[in-house]
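Single chain ahead, written as structure tokens, the form predicted on its own.
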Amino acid sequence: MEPAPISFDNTEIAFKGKSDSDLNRSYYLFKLIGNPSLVKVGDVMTNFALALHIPIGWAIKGNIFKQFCGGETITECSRATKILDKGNIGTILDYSVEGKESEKDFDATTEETMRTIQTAHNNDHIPFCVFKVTGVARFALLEKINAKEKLMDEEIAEWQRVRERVDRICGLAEKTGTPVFIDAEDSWIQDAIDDLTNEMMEKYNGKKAVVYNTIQLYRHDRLAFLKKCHQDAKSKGYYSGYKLVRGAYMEKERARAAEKGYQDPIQPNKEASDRDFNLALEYCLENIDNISICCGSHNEQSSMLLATMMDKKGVSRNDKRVYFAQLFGMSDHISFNLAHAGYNVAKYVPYGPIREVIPYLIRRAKENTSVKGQTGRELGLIIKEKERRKSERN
């Protein structure tokens, strides 16, 4: 029997889990986020309030926090998880506390990440877990390692503690059978992260992909990097896991390259990013026997491309080696329609204490204003669904 066709325009499926009040909240939030000036003012005011320790959690908990986060704890994420469960969409618990610098905080983040893995164990609704290396390591240390600078004795000991934290997380992931994504970060610390991730892949991916690296295809060197890593893995006899994304730090990357006088690591234009992203999808699918992939994209064309290629190549829509993923609170028209058509889909569900998660929320708002058409598309679909519901009632 011919597989059911896919469409990202079905708003009834996309917003089935949202009440009218949820839709209205989303509408007004995306209207605000669509105004770059308001986002900039909000950024300044929020940072000012944080610096002065002014309590602002009450002001965002019922709106932007509720839209893009699951809650303050793993338990509180159950609300979001239940909505996703009904749409046959998995949850990726993402402890989104950022900017910490102490050993105590790094140990706490390690323990919290391991709690997400334990929560996911034997839970089909939580197919992956995720963490950032900067959540368990000092940024300046990663910078120094990336630059291949000589480490002091105390820094060698510090780096060993970082490696042990990452190893504990990946070891538990392998033991419980829950794959873990290691997120990509700034280019000037990424080599250190890549080396550590490849080390964990070689150690834990002997039977299947447990550890996944994240490849940012808005960098002009990443398609070649992905192919090289895959060939290395094949030669050493372990499986590769890759989460493919376009990237999230373009303005910062360009500004630093200009300031420091080195080659801009970012693609010359969006077309080049799209080309490499789609070529990476094709490469991974062609090598599906020893690569598992997660297409982490809010781009309709790339999502449709992978879905169509799977059908053409005879890769089952529910093959666990292929997943699609989007962020909670965004691109529900992609997530829910893909899941409805039988593909594996999961949503990143960030969580953490409100004050600690604010940097993540600010970044989400900035990304929405910088991605051409993203906010307008979200608004258009919400309006379409509001009108559909109104017409249905009349």
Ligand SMILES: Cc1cc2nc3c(=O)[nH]c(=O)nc-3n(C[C@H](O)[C@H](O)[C@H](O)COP(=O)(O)OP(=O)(O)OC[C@H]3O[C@@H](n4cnc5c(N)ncnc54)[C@H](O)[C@@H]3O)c2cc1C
The other form holds:
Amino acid sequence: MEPAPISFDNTEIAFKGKSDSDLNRSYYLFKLIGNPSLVKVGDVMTNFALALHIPIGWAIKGNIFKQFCGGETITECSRATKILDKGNIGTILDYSVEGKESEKDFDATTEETMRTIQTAHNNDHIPFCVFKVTGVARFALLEKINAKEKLMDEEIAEWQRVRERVDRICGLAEKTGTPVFIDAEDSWIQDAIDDLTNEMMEKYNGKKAVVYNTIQLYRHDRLAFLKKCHQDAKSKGYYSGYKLVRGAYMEKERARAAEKGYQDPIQPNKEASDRDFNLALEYCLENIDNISICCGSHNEQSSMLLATMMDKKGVSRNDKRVYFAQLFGMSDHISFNLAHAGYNVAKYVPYGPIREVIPYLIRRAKENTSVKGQTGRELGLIIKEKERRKSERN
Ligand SMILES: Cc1cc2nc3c(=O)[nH]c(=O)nc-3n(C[C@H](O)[C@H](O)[C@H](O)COP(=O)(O)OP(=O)(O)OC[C@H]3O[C@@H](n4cnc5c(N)ncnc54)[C@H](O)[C@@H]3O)c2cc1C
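Given the form predicted on its own, corresponding form predicted together with the ligand:
Now the full complex is given, and it begins with the chain already shown.
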């Protein structure tokens, strides 16, 4: 029998985890952050407050933090996990502390990431874990390695410690059977991350994909890179795992390339990013025998494309080698409708001390500001669901 077609239009399914008061909170929040000037002022004031160590956690804990984060600790994230679980959606615990530079912090982040893997091991609702290499390594060191500069003796020792941290995380992932994503970051440190990740894949992906690299298709060279990595893996006899994303740092990438006078690594336009993203989905699905993928996207068209390609190819909707993923608090209409139709879906649930996750929250707020006064997508969906509930009551 043909599987039933899917649609992302059903807001009843999309928001079934939200009570009326949750929905109202989201409504006022998205209305507020839909205003670009307010977000700009908020950004400046928040950075100011952070720089002066003014306590601001209380001001955001009940609203923007609650919308986009699971809590301050793994335990506090169980609220989010329960909401997602109601919709048959997995949780990906994402310890979102950024911008740390000390060895003590890198060790602490390694331990915390390993705790997320242990938590996942005892919890069927957590299908993946994730970390950023900049959470366990100094940015300037990664830059130096990326540029193939000669390291000093103490830097060689420092790099060895980074490698050991990453190896401990990936080793535990393999031991417990919980796959781990390694996030992609700025292009001027990404070669260093890719080399280390490929090494980990070779070491730990012998039986299945445990370590996943992230491929940013907003870069014009990444489709070819994906294919090359996969061919290398095949020839060496290990499985590949890829999280496919468009990429989060476009403005920064373009500004740096212009400032330093090198070729912009980003695609010439959005259409080119979309084309390569969809081609990458297609390539991975064609090679599903030795590639596992996670489609990390809020794009309806790409999500629909992957879903329909799976059905056409006869890849079962609950085949663990294919996952869809979105961020907590965003695009519930994609996540919940896909999961309702039987596909594998998980959401990144960022967590950490409020002060530390503020840069993440500012990025989410900026992403959700409206374009030329139009109602943003999230807000439009919330309004639709509020109206549906109202008419159901009448
Ligand atoms: C589960 C998950 C994990 C993620 N992990 C990472 C990660 O590890 N690393 C990372 O960098 N990002 C990551 N992201 C963010 C992601 O890269 C995108 O920024 C975000 O998801 C928006 O893209 P989209 O596919 O949802 O869809 P869309 O909203 O359709 O696309 C927006 C994206 O298209 C690209 N784009 C926009 N305009 C142009 C243009 N003019 N020219 C070229 N390209 C353009 C940009 O990448 C932009 O972010 C992750 C996202 C999710 C949901």
